[in-house]
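Okay, so here's just one chain, in C-alpha cells, the form predicted alone.
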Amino acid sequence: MNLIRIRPATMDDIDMVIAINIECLPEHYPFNFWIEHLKKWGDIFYVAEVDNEIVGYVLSRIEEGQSHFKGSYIKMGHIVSVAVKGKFRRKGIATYMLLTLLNSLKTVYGAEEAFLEVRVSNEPAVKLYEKLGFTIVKKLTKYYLDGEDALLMAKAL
C-alpha cells in the first residue's frame, strides 16, 4: 500500500464520505448533517487518502457537557462517525484518522476528554479504541435504530 494522507475534508469529499458510510456502516445520515459538520467542525472532519482515492473519514465535533472521569463540566469532542473501506481495513489507517483528530480535539479545541458510542458486536472497533487508550464508560442500552445496544467509550486528553 502506498502512502496514507489524512486531510482535512472539503465539499468535493462528501459523496465520496458518504459513499463510505453507507458501504460501511448501518448508520446513515441526512445530507445536511454532513454539511453542517463540515461547515462548523470541518478541521476535525478528516479523510483518509491512499493513491488519491479516499479510502476512509472520521467525523467530529465539540460539545461541552460532565466528564466522564472528573465529574466536572468540561469541553470535548463527541467522535461521530469513524469508516474505512473493506479492502482497506487492518492497514492502520482509522488509527492514523484517530490519532491525528485527538491531536486536534486537543490542542486546536482544547478538549479534556474524547467519546464515543460503538455497537456492542463491533469487537475490532472496541478494541482499536482500547489500544488508543479509551474505556468502556458504560453500555446504552437499545442505542441503535435497529435495538442494538452501545457502548459509551471515552479517553482523557
Contents of the next structure:
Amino acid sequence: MNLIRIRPATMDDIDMVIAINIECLPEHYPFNFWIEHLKKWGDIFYVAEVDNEIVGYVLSRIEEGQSHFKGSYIKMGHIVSVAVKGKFRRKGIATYMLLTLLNSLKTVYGAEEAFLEVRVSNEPAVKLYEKLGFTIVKKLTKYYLDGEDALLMAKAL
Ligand code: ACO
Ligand code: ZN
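Now show me the form predicted in complex with acetyl coenzyme *A, since the one above was the form predicted alone.
All chains and molecules follow, beginning with the one already shown.
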C-alpha cells in the first residue's frame, strides 16, 4: 500500500468523513455536530489519507470530569468516533490515527486521560483499544439506542 498520511481535518473533508461514518457505524450525527467539532477542536479531529483519498477519521473533544483512575477532577480527551473504510482495515491506520491523537491530547491540551465508549460486541475495536493501553472501566447498561451495552474504556496519558 502507498503512503498513509494523518492530518487534521478541514471543512473540505467533512462530506467524506460523514460518508465514512454512515458506511461504518450505526451512530450518526447532524452536519452541525461535525462542523462544531471542527471549529472548536479541529486540532484533535484527524483524517487518514491514502493517495489523496480520505479512508478514515477520528473525532474527539476535551472534557473535564472525575478521573477514571484516581479521585481528582481532570482534563480528559473524549474519543467520540473513529472509523476506517472496510478495504483499508487491518493495516495499522486506526492505530496511527489514535497514537497521533493521544499525543496531541496530552501535549496540546494537557489532558491526563483519554476515554471512549464502545459496543460490547465490537471485538475489533475493543482489541484495538486494549492494544493501545486502554482498559475497561465499567459497563454502561443499554447505552445505545438499540439497547446494546457499552464498555467505558480509558487510558492515562
Ligand atoms: N479482529 C480482531 N482484532 C482486530 C480487528 C479485527 N477485525 N481489527 C483490528 N484489531 C486489533 C488488532 O489487535 C490489530 O492489530 P493487528 O492487526 O496487528 O492484529 C489492532 O486492532 C490494530 O488494528 P488497526 O489496523 O490499527 O485498525 P483498523 O485501521 O483496521 O481500524 C477499526 C479498526 C477502527 C475498529 C475498524 O475496524 C472500523 O472502522 N470498524 C468499524 C467502525 C468502528 O467500530 N469504530 C469504533 C467504534 S467505537 C468509537 O468510535 C469510540
Ligand atoms: Zn462518547
